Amino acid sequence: MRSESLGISTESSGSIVFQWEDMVEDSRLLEIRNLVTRFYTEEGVVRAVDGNSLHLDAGETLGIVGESGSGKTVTALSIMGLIENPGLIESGSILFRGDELLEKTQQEMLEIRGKEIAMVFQDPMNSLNPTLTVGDQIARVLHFHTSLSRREKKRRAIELLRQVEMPEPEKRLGNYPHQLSGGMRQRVLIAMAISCNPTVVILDEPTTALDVTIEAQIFELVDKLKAQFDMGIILITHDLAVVANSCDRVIVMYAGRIVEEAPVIDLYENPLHPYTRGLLNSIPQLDKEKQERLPSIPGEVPELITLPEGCNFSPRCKYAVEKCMHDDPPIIKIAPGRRLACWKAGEFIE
């Protein structure tokens, strides 16, 4: 078992640090802690990422949702190493097994890109080169990470479009990505980022564009992906919609901040953080016979170079008092698999 104890200190910049002291199941996969990513602009410093600590283990899908601007990417591509410039992962820890990501060089995260963790970005069009058949953009993939020979790498493509479920998956080797619909487009960067069989995979806004037949038919089969290979899941979107049938937990940002974290069932049950509260009510009930206007939350997310003092999501919120304005909330541990950032957080616990 995991035993954890958290303890809370404040920088002299007024910021929550938060310092961990955990033994990890041997499941445990990815552990981020205390990450701080930012931009340095000519307008300012974007806090892109503020702070945050999350963990992934084998055989568990991680929802991270929020609106655009919450962090959601810049903390997938911090764990990629691909943050350039002006960007910088000021602080923090990625550890990878146990094994410090933020230590490595240029040339070994090159080879656990890929091999180890793979990614899956949102826009299928620009992620594939137009001018590569989708046969040669895979074997690119295997060719940097293994040492098949050609026509191997030809056979491993064809299984790999065959495990992704894309018709006629020899035919396709020799097609361009704009002679393929949006769905096969999205297969053929899901088969590039298992091929060498990476132990964590993480989908950017897998389903973006897609309709939801597609959708669903994609999240099916990621589900299959992940039981055949046992990997780590970690799901990127704006849409709590899309997580309810796909993962095991869910982390809510907002802001360059976790908010919330809880199992799905219990995030759906009884969502805690004034947020998460507000995204949930603006999902569409089926189950309604006549669809009242949804509510939303008012306001918009604030510029993460202007952000406002106290709790960032307090100029929104209906709930907010005094203490929201002026002082930010450190997220605290509530219950088994439970986590919130709110100072009225008591009075939401039922």
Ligand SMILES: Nc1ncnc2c1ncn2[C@@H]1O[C@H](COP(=O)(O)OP(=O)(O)OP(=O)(O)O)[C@@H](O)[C@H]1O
Contents of the next structure:
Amino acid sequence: MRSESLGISTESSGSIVFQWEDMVEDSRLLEIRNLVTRFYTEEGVVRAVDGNSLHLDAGETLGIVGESGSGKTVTALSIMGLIENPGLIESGSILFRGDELLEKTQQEMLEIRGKEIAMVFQDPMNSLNPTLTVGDQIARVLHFHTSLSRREKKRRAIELLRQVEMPEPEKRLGNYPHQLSGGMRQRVLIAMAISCNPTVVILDEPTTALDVTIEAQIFELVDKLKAQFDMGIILITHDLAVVANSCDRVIVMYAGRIVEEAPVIDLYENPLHPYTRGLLNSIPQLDKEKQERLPSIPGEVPELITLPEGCNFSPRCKYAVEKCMHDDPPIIKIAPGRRLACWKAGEFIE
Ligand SMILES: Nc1ncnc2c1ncn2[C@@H]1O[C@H](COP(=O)(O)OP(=O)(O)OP(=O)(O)O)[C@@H](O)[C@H]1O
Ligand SMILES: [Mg+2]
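How about the form predicted together with the ligand, since we already have the form predicted alone?
What follows is the whole complex; the chain from before opens it.
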């Protein structure tokens, strides 16, 4: 059961205390609260994820969208327990089915990764080992997380390739990555990700290198698998057309912060944050173009080392007023399932 609060709940990495008023449902897979992940580089401290909260339920696809460098991948790597030196998760909480991941040992995280939470990484070519056949790569994952015999692993690998609709699965087992097309490689990565029946799958820009037809097939497949196994999916993408077609709910990130969250239909019909509006306004035909990058909004994303005072987006925002230049807007719940971080929000709500 979920109890939506009637009042406004606020959260931020600053002085306003996070108040979580929703009861956690059984279907809640992930619950991230006030996550802060930083990188301590020679140039300075990179505020890659700056006090964000989000959740994921079983059977839904959550889209995370935002320009390059907005902290999408770092959010995913934080969930996976893969933030390495000079990075540090400084504070916050990542609950997986109510269990705190940030308190897990490395060994415990090794067991959770792949088995409970799996990720398809941003760079498909680097994610596959060029010296191993498809069958051996899948078998490795199965070997780590299961006690299947050699023969059972082979049978399971074929079954997985069939599930991801790989043509001629028996034959593909003996192929090396370079013998496969981009779409086939992506299917292998998805097969590896679902091999141990995880409940959460994170896909980080899974189709950037693929053409539109293959991309559509991959997302159809992801949808089918999600329904079949009741997984929760986090889909990170630059591509707003992909979000429109594949996601139930969307989070928009800007310079390390979540600036807006909405059910997908609401986001497209009534985007509220000026940044989201800018992104959507500049796509002429959502369903006709494949976008490699987000449409451009005048100005540049700030360096995460030297963020502007006030709202991070204020230097590029045509609606910005004096307050926006000095005070950081907290993210506020404005309706069930909708959150927004903007001082001018009230003026946009219809
Ligand atoms: N290992 C690292 N060391 C230092 N800074 C890092 C490291 N990894 C990421 N960052 C910084 O963290 C910020 C967020 O990066 P992230 O990779 O999450 O962006 P992204 O939204 O996934 O971008 P893209 O769309 O290009 O993949 C960037 O400023 C990036 O330079
Ligand atoms: Mg990324």
